[in-house]
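First, one chain by itself: the form predicted on its own, in structure tokens.
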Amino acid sequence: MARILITSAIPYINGIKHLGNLVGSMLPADLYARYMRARGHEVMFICATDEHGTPAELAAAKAGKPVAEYCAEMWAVQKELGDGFRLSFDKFGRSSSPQNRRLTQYFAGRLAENGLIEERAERQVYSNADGRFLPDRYIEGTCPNCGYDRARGDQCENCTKQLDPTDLIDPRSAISGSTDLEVRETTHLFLRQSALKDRLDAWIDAQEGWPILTTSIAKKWLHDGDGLQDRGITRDLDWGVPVKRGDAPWPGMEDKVFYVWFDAPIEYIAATKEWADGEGKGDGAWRRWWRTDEGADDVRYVQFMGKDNVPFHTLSFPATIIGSGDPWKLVDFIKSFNYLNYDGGQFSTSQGRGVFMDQALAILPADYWRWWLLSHAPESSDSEFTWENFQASVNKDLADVLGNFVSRVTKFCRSRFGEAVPEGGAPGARETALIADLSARVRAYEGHMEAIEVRKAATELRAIWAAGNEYLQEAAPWAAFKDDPDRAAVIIRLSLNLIRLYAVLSRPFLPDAATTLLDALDAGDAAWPEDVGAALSALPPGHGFTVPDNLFRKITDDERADWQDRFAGTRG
């Protein structure tokens, strides 16, 4: 049994998010460790909600809240819907929480300690229609590497090149619009990246297999230009970890906070210790993930996240870890995703446009919309969410492929047979050659979900699926009970052990339905299959079960029509 400690990149407080924002790394990272889990494995699954800085401060604003209150009451509703797509997080923590203050501070004071944190006097932009300075995300304007007209202050989503505001072309405050700005003198800690830069390079080129999208990123941020720059971690706002060097005060630091980039990460260790003290375990219970020195050499950590947070996770995080000189965890594989557009265009949580979890959920259950999501998750491109495919997809492989293979074969046990799994003759050559098909198949399945390969995991799914319905239509119990009822009993079994089958295979993607397919055969053990043939007698003769209800319905023209016309911009 292998320890798998996963971690998500974390949702950002302000507002609901995007299915986008879903299949970027939370999604995916819930379909590793439900397999991992399948497996054997001890895995931990760690996620919470990025809650400092100044969007939160903002979106509190806006809903006329205190932002303490704000993000208590964002949290409990991202809780709710990773519930609801069935996010399975040992734990969803907040950046906001005891924990990570104390973390963040700690971390802070081991880098100061090791000489890797500098104090500068540094020129930031101020806005005066705003009354404020303006933190690096908050000032748009022209990116002078690429030209992309909105580029942020601290990095240009469009070619992804690390900027300082002052870099932009014709910057104006993302708050109010104004372009009333000045350079005023603040003084600011900032964290020496730049003397950890062969360290980084050394450990990004000692790690095996990681996606061409992660290291192309971090080795572009390491070599771009002058290369990796040091980065400053301390805010001139009210609302953060304050500035604190381990337990104690940091001189002329008094009214600053520490800068979201820097405690964020770091909540994923937090977290981990939230998970502790909400059991009631011990330090050592969390330090086991995170302590190489405590157990966790023989841990394996996976991040999942999109391509835009990928330098702070190859580096920034990594400095930190690396600085503090302790012996924390160093991750072993970076998941990175491109970025799903919606219908010809993007989707936009300022503007409303796409589709959002609450609405998601509201339209219809949570696998429809997780097989959709990973079976066209953005790996090696960006991909594309459109109504036409959305409907395709779950007519013709839920529907048609798995719900109508299920429905087949239990309602014609039933009038056959009875319901209970049929007794008769013994397997012949088609059930040979099917469990040699499938045994294949399922280690192919498993190769794909262990390199992490989510679309390959997703077809290779459906065609496990397939080959049931194949296998049934070739058999054809429905002819072969006229003649043969021995035969055909033998057909209903197989099949109905393939159910059992699928429905252990499928919990990664579909747990619901997985669930559902368990309980209506009364299947108790939901082991693995590690042995295909055995698996398809799990279910003996005189075993009862009952007829599911109908597995996954199908999207109609007109319900496309209207899903696309009403999410096509303004959010209700």
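Right, the form predicted on its own is done, so what does the form predicted in complex with the RNA look like?
What follows is just the one chain, with no partners and no other molecules.
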């Protein structure tokens, strides 16, 4: 039995996430976690909300609430939606937790002790009306290059020229519109990533089999221009982890907090402590996952994230870990995803374009979404959600191939043999061939799951479902029943066992459907089919079952048209 530590990139707090966010990290991480648990491994699956930073403060202000209250409410909303999608986190923490606060301060202290923190004075734009320093992108003005009047302080969206906020003509706050801006000097802490460049480079080079998307982004940051740059890790904000050097105050930094990207990944560790604390376990319970000197040396650590998160997970966070000089666990494998687009464009929160997690669950149960999203995961390039494709996949794969197989087998059995696994007869050549075929397919499925090849795993799983229909068609129990009931009994006995096998194999993708099937079959034991042949005789003759309701319903053309219209956004 192996020990697998799995983290999903932590979703930002300021609103409900859309399907692209879900499929980019949390959902595939859940698939992997469920699979590894099913194989009998010990899994720690961690996620959390990322609660600090300017957007959280602005979202809270917009909602008219204190930021702490806003974050607490949004955490509860996101937690509930995660549960709704059956995301099986061992802990869904909060980056604002006391555990993360202390751990973040601890890491900063260690980095300072190791000479990797440097103070630098900077000049930044301060807005008197807003009472805050403005990040570059929160400053708007006229582009000196093209004259576009809504250029941002970091870049002009119109002509794509990179800008400095002081370049803008007639600059104003993007928050309040105020032009009462001034440049102030402020001192910040910088993480000396440049000093760790060679070690990070060697570490990245040593990784084998990482997605090209992951390594190419890391390499670019390491080698582009002057190489890896030092990074500011503090901000002039109220909401965040107060800057401390371990437990000690940090002179000159009293009114500052750590930058959200410094404390967010540390929350992976802190959330594991939140888990241990919540379970009433001691520190050893979480440290054995994270400290290679306290038991984590045999842990395999896999991270899931969208491509926008890659630089922080390949460089910044490892710089924090390595720079601490402590034996903290470094990631073993990074699975990164491209983006999911919506019907020819991007998901847009501001325009209400696309499907968000709460809306999705209001329309259809989690399994429908899980299947489509995972079987179309944007692994090799950006992929696209269209309602036509969604309807076709759900109706064909779930309703016709899997759902209908369950119906035809259980209903045939009920009408000819009653609601119990039929007795009599002995398996023949056809059954032997099916078992051989399925054994190979299950092995391929396992291979794809272990390699985290999500789409390939889904394709193989579908083929396994289809094999049941092929078998049934050839074996034709409805014909055999007329003159050789024992032969029909053999076929149906095996087919009922196939349903149980499908439930077990499908559970990482379709947890609810799997539970429905296992309940209907009264099959408490859902052990992984290490031996397919043995697994297909798990339900013995005489074992009672009930015919479940149709597993999946079909999406009608009217529904599809309605949803297409409803989620097209304000500018549809």
